[in-house]
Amino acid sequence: MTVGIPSPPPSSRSRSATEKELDRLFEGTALTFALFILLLLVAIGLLVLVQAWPAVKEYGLSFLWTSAWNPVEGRQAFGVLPMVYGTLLTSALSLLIAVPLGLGTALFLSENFIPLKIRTVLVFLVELLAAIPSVVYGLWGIFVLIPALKWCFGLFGVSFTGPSILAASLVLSVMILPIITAISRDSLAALPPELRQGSYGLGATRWGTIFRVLIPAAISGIVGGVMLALGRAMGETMAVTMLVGNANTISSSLLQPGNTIASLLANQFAEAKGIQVAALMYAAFILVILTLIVNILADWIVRKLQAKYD
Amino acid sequence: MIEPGLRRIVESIMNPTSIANDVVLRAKDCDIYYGAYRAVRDVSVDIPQHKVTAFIGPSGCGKSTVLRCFNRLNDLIEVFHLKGKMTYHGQDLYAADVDPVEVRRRIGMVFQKPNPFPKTIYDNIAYGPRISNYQGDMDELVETSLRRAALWDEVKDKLQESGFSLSGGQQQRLCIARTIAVQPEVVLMDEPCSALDPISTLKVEELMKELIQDYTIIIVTHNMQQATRVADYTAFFNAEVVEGAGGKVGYLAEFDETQKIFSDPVQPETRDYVTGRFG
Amino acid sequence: MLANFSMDNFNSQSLKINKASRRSLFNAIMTGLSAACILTALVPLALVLFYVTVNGFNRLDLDLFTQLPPAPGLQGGGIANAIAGTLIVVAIATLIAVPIGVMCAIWLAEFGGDDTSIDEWVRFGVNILAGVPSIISGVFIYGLMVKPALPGYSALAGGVALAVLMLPTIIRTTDEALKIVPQDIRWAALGVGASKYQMVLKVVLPAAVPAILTGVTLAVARAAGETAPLIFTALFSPFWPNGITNPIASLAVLVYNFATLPFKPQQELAWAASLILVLLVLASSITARLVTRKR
């Protein structure tokens, strides 16, 4: 403090202009930005449906439950069936195994089963399956857990060929399981600690507790997060287009190769050419729009939670 | 200081009319530590059947950490252990074979905070006796355990709405409900008040002198005055600081008649706390 | 005391333990099962990380980090196209998203309260794009570059698709970075006369930016590992790195391509290339967990 001293005057009082305009264009450009971001979202979903038009005038909606998919010159037929089925059963498989095993290991680590250090080190390396990439899931799948596979079901004499959708959604579960555990860990984390206290005092027991006061509270948060996996699992790539078999039909059984609108994409969009570009980018439109309502629906869920507690 | 229990014999020998009351809890020289920390010392206090007995004094004197002691609430935090002895009709709480969730089902507890579930009024209600496997007929349980706690007439119409949508102090009225509906023999209750305006202050009030018929109720309060409209007995709580304990030690001062520790206390510390002085 | 003070007909039975009732052996198992999911859940992970580290390691040598990737049938050569594309890739990505994801979270954290409804749209245009899959993206920059030659397969296509998926982690670890800064900081650069924009990149940005950095890391090691996203717009180049409007090698797609060949030393070479992205990913995740946890 300068107590004593009398400080001089401020040169100037007001700020200048130069100032006030620097600030107006500073907020100006951090606002575009912001809004770039809708604008890409926006120019995704446009730019894909431009440049699927050529198919979807000549296909129409038929295109969604035709199954014949032939970029042969001459004898072009596309219809993206086998894949949107191949894409929803190896989600739905996938959520099958992921979920159980994600909420169990959710909470698993919001319960004090163990010291905090130890849970500390789980929730690390639960979120390290996340990150792995999936490329690697995919050269994995390839040279351990197929050949695995194929023991295994040869001890029952079953015959197993090797990629299938059983191979793609098992590796899938692995990758969508982190996602399930972090948000429903999270919401559980989220409730307030007199709901237990509530409950313990009223003589529940920890999993009677769990049950019949956590997860209903956390629901909301819960059911977000599957659906955010469940949108992963759709549009996951790498590790499927290794392991499903890429194979344009629909099988009843797992264990025969399929095909995911995804690994369409991955695999033919660097050779095509003509209306068969058209028709991948209408197949990219359908995984755009289908993603698009799982994500939108998540996003709502747990806006959902949030606010009740808040 | 004559020993408090000790006391009652000797008075209900002298005085015939005054009750011998049972004593429901019991602790014996307790010490409660958070880890390598004591945070009460030397608890020692008998706890008679069908009375209201307070527990009062300054903040951070320990009075609500040895009422959760009671029900074993204190078993969710990590670091908790008690040395001493803590009997429940001469049963140690804290023996290795004790299950705290039987212990939970016979001494309820209600918060400071109100903390209906998000269910339904009915279901808020209807919980306890649920998980524990009550037989009999569920909508009258929680239609006397809603009349018990003075709110059936606010809520019949609205069963089936969420516990939320009460006032704070309706809020606070169900969740007594809950507590009762579990038919404990105990209540322990944590403040259950300092959220609450002065009527629905007075209605809580009211119901304890409604309950204290079947239950035994144990307060916490830093409302001296609600501790002389509603107890019986009144323990003074207060806390010290110890050199290298690394904070505050709470002990018992004193526990008498509530009567007796408003009027004519033995302890200077609890004279200066019940006229103002400090606290 | 008088140790008979209390009789009564109470059952002290009844407060015991029983280990055999239906409430404790229910109990039991649900905790027994909880901890089984755990257990299930990590093991692909140590799977993984065994067979990647095992299979990677024997080609970790000099000539994986100097050569160029072997002709079909031939042994030895190495992955370095490959490494200097990741690179180049990833490092346009980063250009590129860095500037506007950092924009962005500007606004959201020090403007968007001032206006709820467009910051509401933007937070969840954020959501969305996080969502969006990857393979998406890919499609989108083919769309936009590839197919009208602007300028075709390329690795600046690659590094535009790259940055699409990294903009919504820097946007998120960012907006939560400026957040952490204590507001008295803010109030405090106000009080001494400073103007909005002064306050933002001279005294909070600067604080966050340990945070901002952290998020960074994040995302460049997990951009590192996309394969999607390049296989149809960078490609794929058995040669060095020739200028960035050309296809370009990189790690992932190299271990997509050699993956499926079906020659030993491709194979062995594609172990080698996911060792060193998971390695990658393993160092910026433990970095990321140390540096929020001095905070």
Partner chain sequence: MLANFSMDNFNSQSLKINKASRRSLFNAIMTGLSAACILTALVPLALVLFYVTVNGFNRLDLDLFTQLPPAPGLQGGGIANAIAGTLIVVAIATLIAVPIGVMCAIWLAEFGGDDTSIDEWVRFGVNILAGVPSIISGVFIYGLMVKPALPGYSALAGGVALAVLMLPTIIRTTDEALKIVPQDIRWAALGVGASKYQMVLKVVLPAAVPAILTGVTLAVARAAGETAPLIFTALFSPFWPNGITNPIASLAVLVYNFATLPFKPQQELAWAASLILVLLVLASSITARLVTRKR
Given for the second form:
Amino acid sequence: MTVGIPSPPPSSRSRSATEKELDRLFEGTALTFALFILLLLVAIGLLVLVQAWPAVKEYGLSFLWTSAWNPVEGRQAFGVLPMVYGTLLTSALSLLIAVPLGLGTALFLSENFIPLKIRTVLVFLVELLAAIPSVVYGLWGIFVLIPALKWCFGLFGVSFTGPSILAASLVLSVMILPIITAISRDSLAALPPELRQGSYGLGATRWGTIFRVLIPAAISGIVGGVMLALGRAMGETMAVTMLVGNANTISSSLLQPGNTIASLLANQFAEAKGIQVAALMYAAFILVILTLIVNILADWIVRKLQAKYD
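Since the structure above is the form predicted together with the partner chain, I would like to see how the form predicted on its own looks, so please show that one next.
So it's only the chain below, everything else dropped.
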């Protein structure tokens, strides 16, 4: 009896010349678009730097640690230290609030704590937060959050004037919450089910599985989401401008007004002239550099974590 040789499965057949040509075309198109985005980013950075060059020559690196911002003609002096301080402080505080809430919400929505129908509705509502315009968050902060904070601090006899670092940070935490929640949830949902089954099979509890198996396995995606949220917080303009107080001062109290680089640009660019325009562009270039550092740091952390847990 002659046994025939089985034909190879469809997945292992040789590819036609047309398919190979389409693959090369797709790769070339993707590479072209990637290079275009890179060139666009470089062009934006160079444009900002060229416009800022008069201020760079005038103030040098002392622009970073000088607190004066005086656009009055004849006594002009510019320094961006209070704005850098406000940008970093509001971003850090918003992360401090949003990361536990976002990660907890992601765990709640990715595990079987509630029925699937309710989970689907909650996922939609959380993602809907990302679609709310920034100015609406600012108005909510002015008419709801600030009066609520005044009432809360008044119970303890603490004076709270209104727009402040704290108010801006709380609104920022709500704005970046959907980013952290969505990316963390996707990272947890993408884990193979064998991880959960193996952990339960070894006798681990649900919470032991979550904290010792699932979160470490998804940590690179979670950290990536956190760093993306940090970049969003550093560049947020309208809501922060409405709530931060726009005071070019450095205060140790979170209840006092402050300022950020994005708010400075939004408030002064329309009426600026002369060297003040260059100073504002210099501040914008510093914000670009800070955002670039955040993205480079995020990529480095994600790679380290992937290498550690892979």
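Everything quoted here is computed from the prediction, not taken from an experiment. By rigid core we mean the largest C-alpha set that fits within 1.5 Å across both forms. Residue numbers count along the first chain shown, from 1.
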property	result
Post core alignment: Leu61 C-alpha displaced by 2 Å or more between the two forms	no
Residue shift check between the two forms, rigid core fit, Gly274 Cα at least 2 Å	no
Core-superposed comparison between the two forms, Thr32 Cα displacement 2 Å or beyond	yes
